[in-house]
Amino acid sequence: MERVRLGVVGIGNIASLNVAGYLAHDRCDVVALCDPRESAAKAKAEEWGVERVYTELDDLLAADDIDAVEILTPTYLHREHVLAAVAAGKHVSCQKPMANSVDEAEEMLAAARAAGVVFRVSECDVHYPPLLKARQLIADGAIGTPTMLRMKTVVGRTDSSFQMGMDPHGYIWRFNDRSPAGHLFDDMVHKYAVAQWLFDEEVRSVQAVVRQGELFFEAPTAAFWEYGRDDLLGMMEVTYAPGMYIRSDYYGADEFFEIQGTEGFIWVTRCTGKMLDMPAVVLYGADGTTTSFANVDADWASGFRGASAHFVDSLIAGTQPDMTGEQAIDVLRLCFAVYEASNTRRAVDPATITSSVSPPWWPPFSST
């Protein structure tokens, strides 16, 4: 494949971040958009310089000049849309989370394999430059053998033009029974993906406490897991602080990642926001010296641009792009294992999760 001719399915709140990397790629042509809201789709097409707009997915998939699709529709539609796309012979990049349940995700992956097309789940965090730098440092042995991962997410308030410009209708389905759960499902899949991507180890056991917060937030949450290697553990905390202002160009949230090793540790000091006046990556080495990587691109949107460019590059090179369907299913299992561990107050093996798990108070609102 010399060039990638792409169709974009869904032009909602997050689409601009995902599409930017495709528009900037010198070997990718975004040839069509699809969304049932024709006027909104036409406005985006004009903004992005895209010639065609469809309101029906089948019409876009019937176009012979489209090689691949980026599916940015709500999660509860992913199964239907991915199955249609692979049946039409299109390569597929699908927004996270992969599906509403493990069994739906397995059906999607099996269909892509049977059709002989490339399938991946778009995960911005595994292409976020500070986290890529951290992973490189781990691989280079900069901290010796990793022994502990600690991740923190805090959600507060912000006044960014990005968040103020969000269409509230794009969030309604996240608050009702069209989603199996709330914030830990919709957003924390990014962090679950990082937890599995940083190390070549499977998670074998999860313990957690998940509390009900306001709206769809499930906070405070504390989760702890064991990897396949006995001397490697992971932990995650999620908090909601509506009275705390968070400096951000995007959502009112930020994340921190700390990887401890036998010879040092790595600290990624930001992700979605920019709370701390610190370099994005800090390394404390075995000799007691601190190295700061202030020149690493810490713009959260760079992870989206990198994910899109990676999909194009992989299709051209004929290689499997990250995140694979298998990896995305493991992410879902880890997500649902956190809920199951909290619900049952016992350790849960993610491999035992075959469908979906919700917290006992879900859904807070009805879709009817």
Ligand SMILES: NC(=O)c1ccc[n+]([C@@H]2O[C@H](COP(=O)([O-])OP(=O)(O)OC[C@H]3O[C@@H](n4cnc5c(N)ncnc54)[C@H](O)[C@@H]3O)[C@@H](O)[C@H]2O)c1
Second form
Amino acid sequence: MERVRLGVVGIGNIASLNVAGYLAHDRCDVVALCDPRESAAKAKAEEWGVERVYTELDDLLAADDIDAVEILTPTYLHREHVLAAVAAGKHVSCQKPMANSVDEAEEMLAAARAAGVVFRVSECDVHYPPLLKARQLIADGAIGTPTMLRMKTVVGRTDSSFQMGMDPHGYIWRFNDRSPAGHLFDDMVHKYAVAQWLFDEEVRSVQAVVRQGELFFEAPTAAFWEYGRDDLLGMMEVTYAPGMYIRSDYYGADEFFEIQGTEGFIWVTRCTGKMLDMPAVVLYGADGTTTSFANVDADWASGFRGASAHFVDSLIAGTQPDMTGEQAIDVLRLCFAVYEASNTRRAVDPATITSSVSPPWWPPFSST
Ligand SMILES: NC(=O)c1ccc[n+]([C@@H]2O[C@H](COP(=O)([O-])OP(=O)(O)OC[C@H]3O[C@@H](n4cnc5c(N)ncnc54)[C@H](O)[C@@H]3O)[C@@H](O)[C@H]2O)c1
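Given the form predicted on its own above, I would also like to look at the protein as it appears in the form predicted in complex with the named molecule.
Full assembly next; the chain just shown is listed first.
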């Protein structure tokens, strides 16, 4: 493939950040958009210089001049839309979370394999430059053997133009029975993806306490897990601080990561927001030297641009793009294992999760 001719399916709240990387790529042509909200789609088409707008997915998928699609629809529609796209012979990039349940995700991956098309889940965090830097430092042995991962997510309030411009329709499906659970499903999948990707290690056991918070937040939450090898553990905290202003160009949230090894520390001091006036990546090495990587691009949007460019580059190179369907299914298993561990107050092996798990206060949910 010399160039990638892309169709974008869904032009809601997060579409602009994702589409930017496709529009900027010199070997990608965004040829069509699809969204039932025709006037909103036409406005985006004009803004992005895209010639065609469809309101029916089947019409976009019938177009022979589209090689691949980026699925940016609500998560509860991913299964239906991915199955339709792969049946039409399109390569697929699907936003996280891959699906509302493990069994749906397995069905999607099997269908993509049977159709012989490329399938990946677009996960911006594994393309976020500070986290890429941290992963490279770990792989280079900068902290010796990793022994502990700590991840913190805090949600507060902000007044960024991005947050103020959110269309409220994008929240409705996240807050009701079209989702299996709340914030730990919708957002924490990013962190579970990071937890697996940083070390290429499977998680074999999870323990957690998940509390019901306001809106769809499940906070405070504390979870920890055991990796395949005994000398590596991971832990995660999620807090909601509605009275706290968060400096951010995007959502009112931020994340911090600490990776301890036998010979040092790595800190990634931001992700979505920019709360801390610190270099984005800091290394404390074996000899006591602190190295600050202040020149790493720490713009949260860069993870989206990187994820989109990576999909195009991989299609052109004929290689499998990140995240693979298998990795995305492991992410879902870890996500639901956290709910299961909290619900049962027992350690849970993510491999035992075959469908979805909701917290007890969530409206009754059944996957398709
Ligand atoms: N990577 C990230 O950090 C990130 C952030 C936010 C959202 N997301 C993911 O992106 C996806 C979309 O989220 P959002 O916040 O943009 O949601 P949204 O509700 O704002 O946008 C979804 C869009 O899909 C459209 N749509 C609905 N049915 C459709 C159909 N049949 N065909 C075509 N379009 C259809 C809607 O009209 C809407 O414009 C979700 O899976 C979400 O989890 C990822």
